[in-house]
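First comes one chain, alone, set out as structure tokens in the form predicted on its own.
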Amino acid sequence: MRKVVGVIGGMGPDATVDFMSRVIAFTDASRDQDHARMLVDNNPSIPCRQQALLGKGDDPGPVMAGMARGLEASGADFLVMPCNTAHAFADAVRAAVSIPLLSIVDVTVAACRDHAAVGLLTTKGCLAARVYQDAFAATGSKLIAPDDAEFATLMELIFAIKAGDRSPAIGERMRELGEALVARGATAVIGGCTEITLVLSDGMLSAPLVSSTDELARATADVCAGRRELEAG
């Protein structure tokens, strides 16, 4: 029997359409029925993550926390959450249910095993709440983030993604940032957020880039076909 995937969803809403389409492209598939179920939430009303975790708005996990007894009340065996800084409130989400959540930055830090110095695109909501940074201290690998001004571009261009903008522009910006951790030493760059590899792929880096959004799709068709088990809590 198959699993049923509950998405919390909508941050933003066209990272959660992305998400979809790639759990589609990793799923071995030669009719309708053969796809996973995805039960979706797509809440673009969610509290934003960064104001919170700069303590300048409202805590999202309750709302969070919501969305996910109702996928379960719906018939999810399992949860994911397309959104990097999103698992910085992961607590409230497993705190909630009695179903597992697919944690995207673990399968990503997985994705990176092979790495002794890693790039992190990611936002400064993320960063700040250390989600990749603990995720990491048990690896040994080198995590090598923008510096401070490099931190302002990344916001500007993840906004700017955000507000719809997926123009050439803006991903030679972005490769140049992730460009930029390279010369630092980076032997792969990690997409830390799910807008982000809305415009910059793999092939556009002179290091591996490891998409975040393509390691929770591979993983989550991989549970929904049976082929990766979980566990609660």
Given for the second form:
Number of protein chains: 2
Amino acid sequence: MRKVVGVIGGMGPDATVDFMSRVIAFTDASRDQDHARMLVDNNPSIPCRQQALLGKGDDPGPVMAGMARGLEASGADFLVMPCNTAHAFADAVRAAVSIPLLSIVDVTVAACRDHAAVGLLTTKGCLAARVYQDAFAATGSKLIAPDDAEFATLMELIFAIKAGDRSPAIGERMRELGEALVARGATAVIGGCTEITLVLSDGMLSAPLVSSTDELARATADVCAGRRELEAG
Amino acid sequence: MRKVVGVIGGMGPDATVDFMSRVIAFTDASRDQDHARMLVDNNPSIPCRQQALLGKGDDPGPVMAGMARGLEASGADFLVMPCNTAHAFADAVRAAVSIPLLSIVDVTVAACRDHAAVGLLTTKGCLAARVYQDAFAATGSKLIAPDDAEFATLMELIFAIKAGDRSPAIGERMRELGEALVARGATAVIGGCTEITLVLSDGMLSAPLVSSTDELARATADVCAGRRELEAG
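Structure of the form predicted together with another copy of the chain, please, following the form predicted on its own?
And the full complex, kicking off with our chain again.
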């Protein structure tokens, strides 16, 4: 029996749609009926995760927990959040439901297992919340993050993408930020924000790009198809 | 207050994702929080509409009605189905809920108001169910549909698209089918299947293409933003 995925979405809305299209692409199907069922709450009015993590805005946790409960009630067997920064609030989601959350951070870290030094392109809030640092602590790999000036550029690009700009110029500036991490020793770079992976794809950097969106989409397709097991909790 | 749209999706899964991305594109927004909330049941296991309409398969109406009830219970203010053929079963959906269904057929027919002769590219099942013929009966416009040989090609292309082929070759063959309707007098051609509009876009034909996906996405964005009213029932 196929599993139904519940998607806590809208962070941002385009990133959720991109995630869905990658799940479909990773599914081995030749007709509609071979695909996985996705229950999606694409709710862009979740309070801003960046503001909350920098201590300047409402806690998005209760809204995300309510969405999780709604998806569970609608029949989801497990949950995903195609947003890395949102995983700073993963405990609020897990506490709200009895179905498992497949973590975008866990699957992305697992995909970096062969790299001793990994570059991390993510949001300032995600870094401040130590979402990736804590996950990497157990692996022994070194994380290389942008410096303050690079972060200013990175956040500017992320908000431009959220406003609808996915032009080659934005992609080029994102590529430069990733390449700077390679120059500092990274042998792989994590696209650790689902907005970043709207403009940056594998092959654009001189090192492999580990797309958090692709890793979560592949794992989601695997769970839906029964090729991967998830533990509750 | 923004309205929440409930999307009865999965017919096919890629067409639903395409519809969502067009709603986002038609929304005037510069940050996540400006976008509309979409509750989506992307359920590819709805029984095949083509088979049912040709008298050879299970009735998809009860499954669609159940999805509609689930979306209403989850908080949807109105419903859409980004699938033209599914509107042969619209009565089953309307009977199941107390919120309105914004019809892809109604908005597409309205977009053709200036044309006395309109070409229709849609599925065999949609044509057999007279979904568009009945809607056009009140307008006085003439509908020009593919002949039997063209329909055989059209259905072959639609199922190739559902299987993941959106290559230029498929688009070119679809363009030829549309152009044949223009040669027979159509001054506009309806892309009346949300798979067709994955490969055929306005500008590819010598007459305007009226994309049912775009018409529904635009109307959905308008209702969500409060720029368009809907009546229940």
